[in-house]
Amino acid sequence: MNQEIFILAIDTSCDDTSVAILRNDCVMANIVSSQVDIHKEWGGVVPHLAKRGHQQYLDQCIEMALHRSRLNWDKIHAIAVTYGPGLAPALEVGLQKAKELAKEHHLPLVPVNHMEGHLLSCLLKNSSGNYYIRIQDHPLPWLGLTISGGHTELIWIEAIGTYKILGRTLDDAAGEAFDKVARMLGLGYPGGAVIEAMAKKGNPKAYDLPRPMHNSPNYDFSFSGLKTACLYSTDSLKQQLQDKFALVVPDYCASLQEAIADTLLIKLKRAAKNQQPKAVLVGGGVSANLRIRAKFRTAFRKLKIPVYFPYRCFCMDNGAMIALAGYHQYQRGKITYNYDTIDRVPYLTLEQGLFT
């Protein structure tokens, strides 16, 4: 498509308020207002506080995105917005604002699945039209892995917009496991980043933690058993070591990180060997973890299948990935002017959609 399409996107799926503007698949602006400091004292995201934060900062984010992209509303072709999955009160804020703006400016609405945004985030380009990461154009099909606080899914990508879930977590997600064990270790919230930092000083072989479902022939994941094993072992270590417990925390973090990375990699390799994709795309907050990236790259170099991770600022929730998914939907004509028919779907799956 030679025509320049400008998409403004809003994401309020969880605790980050984000607005982005893309020219086709190129990022013109990506504004993120983080609420980490608000939720840190509670040890996790509090839905009504997240909603209040979105209400407070969303208008400012929209104004900043327009200013940074040097665009006016008359240049925008459509408004993309996350309608699920996510926290219901948080989703409501972004969806309501998107409807108001679409009506005011007579623009089509593009309802986007948040997980499709994570899935496609490797494909974002900068304002000059260059990929943010070293990526080559590969023919389809691809294999995708989304790993975040709420989701761990293996996805077969037949085409952009055509997906099949090969496997998913049966309980806790990978990011949730990081957060819950970080809480056990007294490391606070969010857990993934602090565990990764502590793990750099530790021995990944210090503690023998389980790799759940590694012998199961399917592609599903489970992290509840790992979480339970960590609960028992950390309680035991605290009793044994008492004041010296802090000395073993780096080793424990390294061992946990290794267990999660191995658990993900076992299923991802199995799917890649069986399905033979042309490339592997990994997205979601946990994909920012450098140890996971290193292990995946080493494994897939041996399989001679390219594996790609998003530019690190696009691993966490962001409007740019929603705009990208919205841009592809816009190209396929998957838009609506019937704004009132669009509602939030907190438990939306990647295989569901308004236009399927």
Ligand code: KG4
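Worth saying up front: this structure is predicted, and the values here are computed from it rather than measured. Numbering follows the first chain given and starts at 1. Each form is matched to the other, and the largest set of C-alpha atoms that superpose within 1.5 Å is called the rigid core. First, how it differs from the form predicted in complex with this ligand.
In the core-superposed comparison between these two forms, residue 135 has its Cα shifted by at least 2 Å.
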Given for the second form:
Amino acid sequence: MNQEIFILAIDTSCDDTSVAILRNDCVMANIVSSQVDIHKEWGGVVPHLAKRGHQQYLDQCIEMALHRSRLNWDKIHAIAVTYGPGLAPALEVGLQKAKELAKEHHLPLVPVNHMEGHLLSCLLKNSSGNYYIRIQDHPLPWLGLTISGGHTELIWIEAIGTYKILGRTLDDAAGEAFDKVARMLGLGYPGGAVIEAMAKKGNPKAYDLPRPMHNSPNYDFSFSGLKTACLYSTDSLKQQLQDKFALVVPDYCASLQEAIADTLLIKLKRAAKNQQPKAVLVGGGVSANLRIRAKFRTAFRKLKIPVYFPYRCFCMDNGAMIALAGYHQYQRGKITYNYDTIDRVPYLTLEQGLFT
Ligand code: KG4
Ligand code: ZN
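Form predicted in complex with this ligand, following the form predicted alone:
All chains and molecules follow, beginning with the one already shown.
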């Protein structure tokens, strides 16, 4: 396709306010205003504070994205916006703003599923024009794994926009396991990046933590058993070691990271062996983890199936991935001018929820 399409996208699904502008699949601006400092005091995301943060910073993020991409409104073809899944009060802010802007500038609205954004994020071309994956290099079907703070899903990708969920977590998400154990270890919130940093100095074989559901023949995951095992073992270590507990934290982090990586990889490999995808796409905040990436790469080299991860700046919540999913939807004509028919859907799923 030769025509250049410019999409402005807004994501306010959780605690980051993000606005991006893409020219086709190439990122021209990706502004993220993080609320981590507000929520870490509470040990997790507080919905009404997230809403207030989005209300405070969204306009500035939009202005910055236009400024950075050197575009004005008459160049924009459509406004993409996350309408689910996510926190209702937070989603509301982005959706409301997107509707106002679409009305004001007579633009179509493209309602996007946040998890489709994560799923496709490794297809984003960065601002210097490089690709991780070129769609044309790998014929479909693909296998996707989304690993974030709220989701852990194995997805069969027939085509962009046509998805089947093969398996999902039955309880906690992979990112939640990192966050909850980080809290037990006194490492603060969010936990994934801190655990990864600590794990670099630790021995992944030091503690024998469970790989839940590894024997079950399906593609589902469970992380609550791992969390409970960690609760018991950290309590007994704290009692045993008292003020020397801090000395074993790096070993504990390395063992936890290894257990989460193995648990994910067992099911991902099983699905890949059975379904034979042409490529594997991984996305979501946890996919920033370099140990997880290394383990996946080694395993898939042996299976001779290419595995792709997003640039690390596109792993956590960002507007660029929403703009990319929006760009593909726009090309398929999945847009609307009936703005008021679109409502937020906090529990939107990839199969049920694609806007039609
Ligand atoms: O995708 P995301 O930004 O937000 C959701 O849609 O949930 O993911 C956030 C999650 C958090 O649970 C965070 O601890 C985890 O991603 N995370 C990581 C790393 N960086 C962020 N987990 C493991 N290793 C990391 N380096
Ligand atoms: Zn997310």
